[in-house]
Amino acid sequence: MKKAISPEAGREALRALLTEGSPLGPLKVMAKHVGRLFQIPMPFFHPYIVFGPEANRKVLVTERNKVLWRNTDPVTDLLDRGVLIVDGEEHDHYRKLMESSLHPSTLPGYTDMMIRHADRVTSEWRDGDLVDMLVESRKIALLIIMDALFSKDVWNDLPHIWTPILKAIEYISPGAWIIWRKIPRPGYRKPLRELDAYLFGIIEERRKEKEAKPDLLQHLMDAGLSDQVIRDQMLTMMIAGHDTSTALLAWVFALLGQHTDVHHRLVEEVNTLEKPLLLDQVIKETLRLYPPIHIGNRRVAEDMEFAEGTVPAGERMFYSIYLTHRDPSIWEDAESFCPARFAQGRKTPPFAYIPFGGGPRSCIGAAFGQAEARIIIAYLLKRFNFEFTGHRIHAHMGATLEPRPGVKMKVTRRISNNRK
């Protein structure tokens, strides 16, 4: 049976909100006091929150047919028929069209392209510059995803598309619309139209080309999809594919900046070892502490029974990857950054670590994103010294979980002529 929230827990949750400046603090308090199933006690907004291996397994695998991805949210308004927010056969059809472009076998062919784009961004850095790794990571990730999936070099277009992309991400991020769906939201129509025009322009350009290209855009066109549905998949993959990588890269540098011992060891390894084990451990631990897609939003189609209670049909339900990844009953010293917990031979319970979801709807770009992170982090650490400024960083619940107000680091070049 669902537990009631005590006044003490309510006060602690409020203190956590004021201290951390994010709903993540109150969610951890609720999890501590109530358990792995609780309901948000707000007027007009009272979704169920579930977390832990049992909930993850049911939502993602064994009872996934009891939940629907499609909701009456801005995400649906923006992405329309995008693969991320459709259900059933429609989802399966789109996903099958996309999988070959992101299959692990294709990854070696992207390495040089990824390094080339990282080099273009960092070529503008000067010794002693204070750079924001949240911003710089987004530039790199955008260049990579647009080139990999659509064979589009957007370097010269970044000034034009930067604000529309940020507005699109902001549009689907949590906000007052959660409580009042019809709340006026001025300032979005123009940039979103500009972004649409840009994507439709890419489609139009491709249709005029005589030679086919082996990328995702070509697969979508060859499948006979309408321009509108192609746009939906392009926008879905552009946002999901670059924003998650942006968050991961930025958090890695934030954590390395705050843990200089790990930073120094990692620099030594990437400079001396062909396959530095610590790099994978750092990436995995970063994804544990700050999973980019930190929470999943579902609509319950049938009653779902969990060990700690029932979520009735018709309710909104969130399964929290963030809370699972910080559950002290699963993870020793759960709030600490400890890459060694992912050393070879150590195991975690099934569905206790799910930074890319799980089951048939796991992140289609998981392998691509991890390869991208390894390549870009190693490239940057080999070529630059990074000195963290020590400013306060908090986790912001946007479309992804990102470090705010950014990750400010002083950079100096280590190797000036190495471009390999």
Ligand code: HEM
Contents of the next structure:
Amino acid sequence: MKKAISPEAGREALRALLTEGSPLGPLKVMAKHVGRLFQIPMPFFHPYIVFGPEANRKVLVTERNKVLWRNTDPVTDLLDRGVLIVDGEEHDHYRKLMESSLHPSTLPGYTDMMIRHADRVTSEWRDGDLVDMLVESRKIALLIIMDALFSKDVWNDLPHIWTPILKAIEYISPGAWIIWRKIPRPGYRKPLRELDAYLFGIIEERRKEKEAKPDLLQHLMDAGLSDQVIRDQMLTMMIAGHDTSTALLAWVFALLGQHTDVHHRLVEEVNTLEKPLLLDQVIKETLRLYPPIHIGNRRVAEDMEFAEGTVPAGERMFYSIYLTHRDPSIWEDAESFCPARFAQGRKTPPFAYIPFGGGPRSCIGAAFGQAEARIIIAYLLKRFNFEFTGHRIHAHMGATLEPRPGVKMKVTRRISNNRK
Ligand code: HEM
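What would you give as the form predicted in complex with this ligand, now that the form predicted on its own is on the page?
Below is the whole assembly, all chains and molecules, this chain first.
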């Protein structure tokens, strides 16, 4: 099934690429002109894109046995047997081992730890500093995920692991390898080896400890997994569990910077209300406009029928969270930042809002990620004034959807760190 786009739509797609500074613009043009199922017309790479409630439900729930998570690409090279990219029983086994550490009932136990790490990062800010909220959010999110899942305090190691982590993320981000799988990719071997050595070091340290710790690492060890498979799960959780939160936090600050009315109301609420309703709405609306995971990557194992056509077995297929979240037939004024659309009592149709995917393989860290965002954003807004510098921001399609070139804000302290 191939739907061609007209030369006029082609020109519109090119214009969108230039104005939005990312392929998301052309994807929206394709969606507008072709519909909820189309193929990307690139040489040597023409995956199918599907989106909308019907397709999401099929891919995630009702026909998920027709798709495979595992592909052959840099993600599988790097994460190997990681829970994110294995199928069938192997997946279910790892997932079960990990669920208890991220169960919503565990979340209150993480609050103080999250605040402590935000404290450490922000204690380095001086009044009038220009901070990049993409960088600062990453520091906070990394400290939190490593502490929560592996009881590892990485504060002193940050200078040493920062570049290897960024390199690992860059390694799995879309690039020229999409078109030419075997393209030489120099510059990764050393940092990726350093990252492995760091993770194996944590495993080794833990094996020597006399007392068990009640964390995810311990569960993996107690289950008798090999060090190699434990490393795969650790790297998966470390990346999936912090790069997404980094993007979410940074986008919240970008959007607050661009919408001062919402920013002011939110500061007012977090300072006066125990449960600021607007905070939740801002987080939800940010996840709608800039879902950190903007597509789900699948390989089709059996032909799939959608209202708008068939995706044949053997093809690569992405379900697009981004296009679903911006579909004007679902969302009124879809391109606008409007937190009130998530006000209590308002409903969204099933499978129209899926920032955490859906079905049995939906995000294992969804509750954790949202709790973290609520705690960190409230914490920061209570303690600091943030003044956006007004620079241009575009959505970069990396491993996650990131605000580039960052979110530069001038910070001044409002109250001291040790008040909650
Ligand atoms: C704002 C934060 C987050 C967002 C937006 C997000 C988004 C997602 C999405 C959309 C999926 C499904 C992908 C697909 O269908 O292909 C997913 C899966 C996953 N996420 Fe998250 N995530 C977030 C935070 C986290 C955290 C904090 C962790 C770990 C602590 C985590 C670990 C995972 C794992 C392991 C999977 C794979 C689950 C499976 O296949 O069974 N995520 N996430």
